[in-house]
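The chain below stands alone, shown as structure tokens; this is the form predicted alone.
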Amino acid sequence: MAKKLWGGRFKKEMHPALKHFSYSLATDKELFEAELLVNRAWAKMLAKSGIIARAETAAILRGLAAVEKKMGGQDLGAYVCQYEDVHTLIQSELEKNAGAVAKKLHTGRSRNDLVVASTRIYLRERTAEIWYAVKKLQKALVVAAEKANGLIFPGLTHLRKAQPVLLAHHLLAHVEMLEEDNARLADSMKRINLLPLGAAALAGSALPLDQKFLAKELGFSGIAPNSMAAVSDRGFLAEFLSVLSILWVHLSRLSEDFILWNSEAFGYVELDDAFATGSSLMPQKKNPDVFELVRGRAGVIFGALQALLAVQKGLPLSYNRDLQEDKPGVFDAVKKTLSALELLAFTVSSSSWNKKALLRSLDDDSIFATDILEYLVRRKVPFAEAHQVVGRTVRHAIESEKQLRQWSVQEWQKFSPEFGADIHDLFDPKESVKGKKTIGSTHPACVKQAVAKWKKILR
């Protein structure tokens, strides 16, 4: 019979149906490595505090090493039906290796503070991995921006052509958004990296537990200031999923851009065959599945956040078993995020640009309307008046089916006497982007500086 960490006051064994319903090893096996770290630190602390003998700690540490050698790096699925959770699995295996002294390891703690400690360590490590994976995607976008050197296309608002912009400028917009995501990840560490050990079940412990030693040994930057909050609040997990959700909003928007650009209607980008799929029926199809899967899985991440918020919203203090449901969505979100970031980096960096399609997209004089507006403003025409004038010119061009660049100066001056022969110089996308003067604009010099900046930051 598998060992439990409780049971003295019970006459009956747990019903098999309840075991199936409540056992969590299938999920919290993800915490195995973090749990071993906590156990080692805890055993050392117990000896340092004089709660157990140093020889006993040495025996426990040897036993933990044997457990790690036996189980570390392997799928623990075979044990799912035997043990209630990862804590019980490790404790049971430890007792097989270290004997009766292993029963002293749990002194002064509860699974309540133990699981939070392990979860925080797991999250601390995964947060760092995601941060680096975001950097790799940023590098891929900078590579794509360099490939797009000098290429111009119409930026969109409301999914309609708006103004000429450098393609590199558009790609760097995604780099900037991802940088904010990484800033949020880094900031969340302030709430993640707090030691909950010593909170025990909810009230703390009467034993002389050295929490400062534990914090230093396990790399925590501080100690949870309230024992009840330490074991029962999952705000740090909700914040983590919130940060991931915002990241996935940005990944989804990036994906949508590439899905549109890859469509026949746009034709701006060609995906590498290694990162596209085909159709089981239509032989001609080459589909942007990486981007579509990312766009779809964003909804799964949002769902994980909503589920965690719903689990916590009505819980009285302190710990409740409902909180066992805090981890499945988090673990799944971590795996999906790391996988998506890796694939997006590969797909983006291996894509190529269709220069002819990008050039064709600029064959629409209406995208220079704002340049014409600012031309009039520079000639001291009031902005509102200039806006009306240009709006009328665009309408007339549509109705007459004659491109604006084909008009004579005399035709232009029917709308405003401020138009001169130099009006025709505006219908050049290169001049349009070079005309921008504001910080962060699509001016080639600004974009060049931004590419250089990001290459330096990301190298």
Given for the second form:
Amino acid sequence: MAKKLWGGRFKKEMHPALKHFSYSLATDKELFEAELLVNRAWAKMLAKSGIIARAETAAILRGLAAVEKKMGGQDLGAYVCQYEDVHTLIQSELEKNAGAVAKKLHTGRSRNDLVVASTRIYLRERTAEIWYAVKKLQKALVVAAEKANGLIFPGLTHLRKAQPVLLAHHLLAHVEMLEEDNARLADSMKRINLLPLGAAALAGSALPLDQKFLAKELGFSGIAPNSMAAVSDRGFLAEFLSVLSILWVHLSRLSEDFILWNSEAFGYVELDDAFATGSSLMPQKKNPDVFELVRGRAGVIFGALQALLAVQKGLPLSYNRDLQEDKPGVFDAVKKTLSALELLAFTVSSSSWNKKALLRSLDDDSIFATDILEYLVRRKVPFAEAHQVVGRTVRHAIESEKQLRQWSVQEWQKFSPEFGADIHDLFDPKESVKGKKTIGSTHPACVKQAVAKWKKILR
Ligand code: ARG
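Based on the form predicted alone presented above, generate the structure block for the form predicted in complex with arginine (ARG).
Next comes the full complex, and the chain you just saw is listed first.
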């Protein structure tokens, strides 16, 4: 029978059904490495504060090294029914290795503080990994934007053709959105990276625990200012899933763009065979499952955020066992996020653009309606009046089935005397994008500058 970290007060063994119901090792085994770090720092601190002898700390550290050697880097699934949680696993294995001195390690602390310390260490490391993975996806998008050099297609609003834009401009829009996500991730570090140790279950400790030493040793940037908040608040996890949720909104929108562009209706993009999937029935199919899985998994991430908020809602201070339910959704979200970012980067950077389809997409002169409107505005026609005029020309083009570029100047002048022969210069997508003047526009010079900026930032 495996040992518990408590039990003196109990006359009976725990019912097997309750073990099954409450044990958390299957989930918190993720915290194994972080927990070892915490234990090492704690053992050193106990000696430094004069609570245990230096030789005892040395023995504990040797024991922890042995535990790591035996169990590190492997799946701890085999121990799941044996130990209540990762804290108990490490403590028990340490006792096997280091003997009686191991019983001094848990001095002055509770699993309530331990679990949140390890979770914070885990999270700051994963947050950094996600931050780098976002950068890699940004890089892949910039590579794709470079490959799209000079390619133009109709930008959409309401999924209807709106105005010519550079494909690179569209791709860089996603890069910018991801940059905000990374700024949010970086900012959240301030709230993640606080030392909760010393809370000693909830009230703080009467022992001389050196929290400053612990913070330094474990790389925390500060000490939690309130022991009760330290053990009971999971705001930092809710923030993490909120930030991830916004990131996943962006990933799902990027995915949706590629799904549309990959459809036969658009046909703008060709996926690399290594990053597409087939059908078990229809031999001709080549499907964009990477993007569809990302679009679908975004929903699972939002669900994890809702679950975490609901777990915390209305909980009395301080620690309650409800809080054990904080981890499964977070761990799952981390894995899903890292794999999605990796796959998106691979898929985006390996896909190629179909120039013919992009060219075909421009074969509709109504995408120049805004340019024609601004042509009239430059000739001092009031905007609202010009809007009416151009609207009528577009309607006439549809009804007469004659594209705008085919009209003679006389035909144009039936709609407004301001139209001159130079109206024909407008029906060129390259001229259309070159006409844009505002900061952040799709003007080729702006886009070129943006590509250069990103290449420098993402180097
Ligand atoms: N497994 C718990 C959690 O994840 C930590 C242990 C605290 N347990 C306790 N009975 N105080 O939150």
